[in-house]
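Form predicted alone, single chain, as structure tokens, below.
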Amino acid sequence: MKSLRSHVGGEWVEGRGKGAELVNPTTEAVVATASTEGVDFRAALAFARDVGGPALRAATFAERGAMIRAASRAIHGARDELIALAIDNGGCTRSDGKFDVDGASGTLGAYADLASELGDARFLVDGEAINFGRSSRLAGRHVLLPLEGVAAHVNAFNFPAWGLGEKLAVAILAGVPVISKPATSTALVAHRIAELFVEQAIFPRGAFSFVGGAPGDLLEHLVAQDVLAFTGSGAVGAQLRALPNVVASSVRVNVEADSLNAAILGGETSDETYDLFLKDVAKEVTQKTGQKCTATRRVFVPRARLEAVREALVERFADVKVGDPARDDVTMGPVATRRQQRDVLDGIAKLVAAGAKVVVGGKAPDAPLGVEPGRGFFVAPTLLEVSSAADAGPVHEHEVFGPVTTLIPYDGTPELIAAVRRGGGGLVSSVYGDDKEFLRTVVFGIATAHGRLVIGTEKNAGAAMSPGLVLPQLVHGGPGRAGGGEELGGARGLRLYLQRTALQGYGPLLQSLVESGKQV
């Protein structure tokens, strides 16, 4: 049986003790173990700061981009192997595994392209010169320089490849070494990626480290120049923000957390727009078995269209084939762990107790395809319904992190906007309609409660990307419940790892100091 090791201090380290067990969520067989007992995380951080950091800062953006490009190619080259591990340890269908693995290699590739644009500079110049008089004798400039610390990346269980890749790409391009800690339960994919990076010597020593198991006291040793980027539950994110050393040293923290994302159907839609809405909702509820931070949790429809939408979604959910994700005819596998299955079923029960009714699903399926009876962590695609947007209660407060969504009728645009905003801050919501005034009112009515909004109309229905596709060129994050952070967004993402410093002095001298930087 495979034992996951950590790569710290420039070498692989085997943890002591029994360690945590990683299982196949379809068969419940143990597929690997992971332990970090005995790993010296203080030393691991020091090595990354003292060895990896200087090596990255000495490299130009183009040279860092070459590393990122090599990482993208390494992942793509092992694509089939990584997808197989995602099926075995994550319960992913092949399509779901591709979504994760290709998301990682694609995001790394996009940042390698950005590195080419930034070229031979090693730092960024933010804005133009500011003169404090009629001449340039006294002026100011802003520069963005890489922090001289470590980026500690704590990733979620649902995207072991993409989560690693998107955070890594931005930090490495900024010039900051990375210690990547995946969720242990689904860490096989991330561990294999780490092995590929080390085998191919893609990064300088100390620029990339990997934690294969529990984080131990890793985060307790972060200091002022370090960065903590976390993806997971809001409750854990709040705990990390409150760590004494994080507070005392003002360690930068970026959190991507819970999100009650919405899909909103307008009253006036073409057939193309309506079909796009139905397709996107069905996909966002069932892809990755609903275990996506961007999955649609609330579906708002005009009351007059409620019955038609309900019937259409029931038909689409009925087409979902639940079972062993290794089978070609299966379109949705299990959730990742037994605890996750319990949490999803408990979450459904909580919403039902508060007044939601089960339209379809709401339990474990009776006979998942190709699965031994009584085995696996399965939940049927579930559609709930409430009587009104105003009376939805916990539907606006509690995210059920699985293949579950709630149908919510609304009776007017003001009620709709108020109800969507009750989600407390989201990563992404989507609005579908062909009435420009409706779209304008809704988009600007809910924009400040979201990190991203997707607008579907008949004009883009044939080429639209689903709301759950996180694009490296656009920011990923959201306010409030969603964590208040931002990742990606092209060059915007680098700012998490850069210190903005104002330079003040003789204008021509400042110009000579910043001329080797890249203007942004």
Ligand code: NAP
Contents of the next structure:
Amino acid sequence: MKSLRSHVGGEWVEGRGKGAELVNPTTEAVVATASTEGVDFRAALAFARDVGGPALRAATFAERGAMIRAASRAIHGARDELIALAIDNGGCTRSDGKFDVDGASGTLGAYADLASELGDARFLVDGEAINFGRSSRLAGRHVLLPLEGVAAHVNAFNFPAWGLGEKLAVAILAGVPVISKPATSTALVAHRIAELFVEQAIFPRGAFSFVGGAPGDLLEHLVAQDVLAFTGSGAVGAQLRALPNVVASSVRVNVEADSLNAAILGGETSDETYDLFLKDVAKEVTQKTGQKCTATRRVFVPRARLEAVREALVERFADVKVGDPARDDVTMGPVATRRQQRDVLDGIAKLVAAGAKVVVGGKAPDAPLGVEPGRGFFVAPTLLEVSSAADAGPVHEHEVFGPVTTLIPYDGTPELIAAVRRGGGGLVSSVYGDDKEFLRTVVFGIATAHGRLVIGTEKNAGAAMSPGLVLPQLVHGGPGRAGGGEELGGARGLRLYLQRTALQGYGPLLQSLVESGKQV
Ligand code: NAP
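Moving from the form predicted alone, what structure would you give for the form predicted in complex with the named molecule?
Time for the whole complex; same chain goes first.
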């Protein structure tokens, strides 16, 4: 039985005691244990700050980029092994596993490319000189320098590889050492990635640390200059934001949390646009068994198109083959844990109690393919429906984190916009239509409630990427319920780990001070 370790203080450390059990959600067999009991997190953070930080800050952006490139290659080189672990410990199909693993290597690769553009500088210069007066005798500049602390990365269970990779890429490029903590229940993939990084000596000592299990008191030792980047439930995010040391030292916190993402169909659309809408909704509900922060939870359709959309989605959901994700003919596996299965079924019951009706699914499937009867944490692809956007109740408030979505008819654009906004702030919603005025009204009507909007039209239907694909070049995050955070977005993402300082003084002197930085 594999026992996960933590890599802290430059070495692998085994936690004491029995630890938590990591389970294969298809067979319910225990695949590993994880304990961090007895790990000295205060010392781990100090080591990262004192040893890893200076090493990274001494490196240029290009040199940090070489580390990030090597990390990307290490993950890509172990792709098949990592996908196998994702099947075993995450209930992922091969395609789901690839999505996670390739998401990690791809995002790291994109940040390695950005590092090449930033070149030999070690810090950024923000904007041009500002002269106070007619000459440059009194001037101002802004510089962005790496914080001299550590970046604590806490990730959700659904993307053990991608979550680790995307946060790591940005912090390392900024010049800040990382301590990465995956969710315990699916940590096998992240643990293997950490082993690869250590075996291949990709990062300088102290620049990358890893927590293989419970967080213990890790976050209670964060101080000023440290950063906490959290992905997970809104409830835990709120709790961490309020930690007394985090509040007292103004530790920077970025939260990526829940989201009631919408897919919106316009009144009249071309066949291409309509097909794209159906394809995206089906994918966003069933990929990774709906356990994506970007999954579509609410499907808004004009009332006149409700019946057609319902029929088309029922057909698509019927094509989904639920079962053992190790089998090639299976297209959707179980959810990741027993707790997750219970939460999803409870969530469906909550929406139904408030008036939603079950169109298909709504329970565990009768006989998942290749699975011993009664085993595994399965939930059937589920389509719910409510009678109107205004009466949808908890559909606008409660995220059911599984293969579940709700069909919602709308009667006009103002009602549609108000209803989408009732989600309280989301990561990504998608709008499908070919009428420019409709698109303009909806996009600007809901933009401030979102971090990203995907617009599907007949012009790009053939080439469109599904909304759930988080691109390193675009920001990821969202206001309100989604956590109020922002990650990625190319160089924008670096800001979380950099201190912007205004320099005020004699213009030519300031110019010479900032000359070795990279102007952005
Ligand atoms: P979770 O229960 O909030 O856990 C997230 C992480 O926080 C895990 O690593 C967990 O560690 C850790 N954690 C829990 N309590 C903690 C505490 N008191 N102190 C420090 N760390 C703590 O969320 P989850 O069930 O893994 O993920 C599902 C949720 O994540 C969904 O709501 C989903 O929408 C959201 N999500 C958001 C995004 C996004 O980008 N916005 C992406 C993915 C998922 P342990 O596992 O060791 O308990």
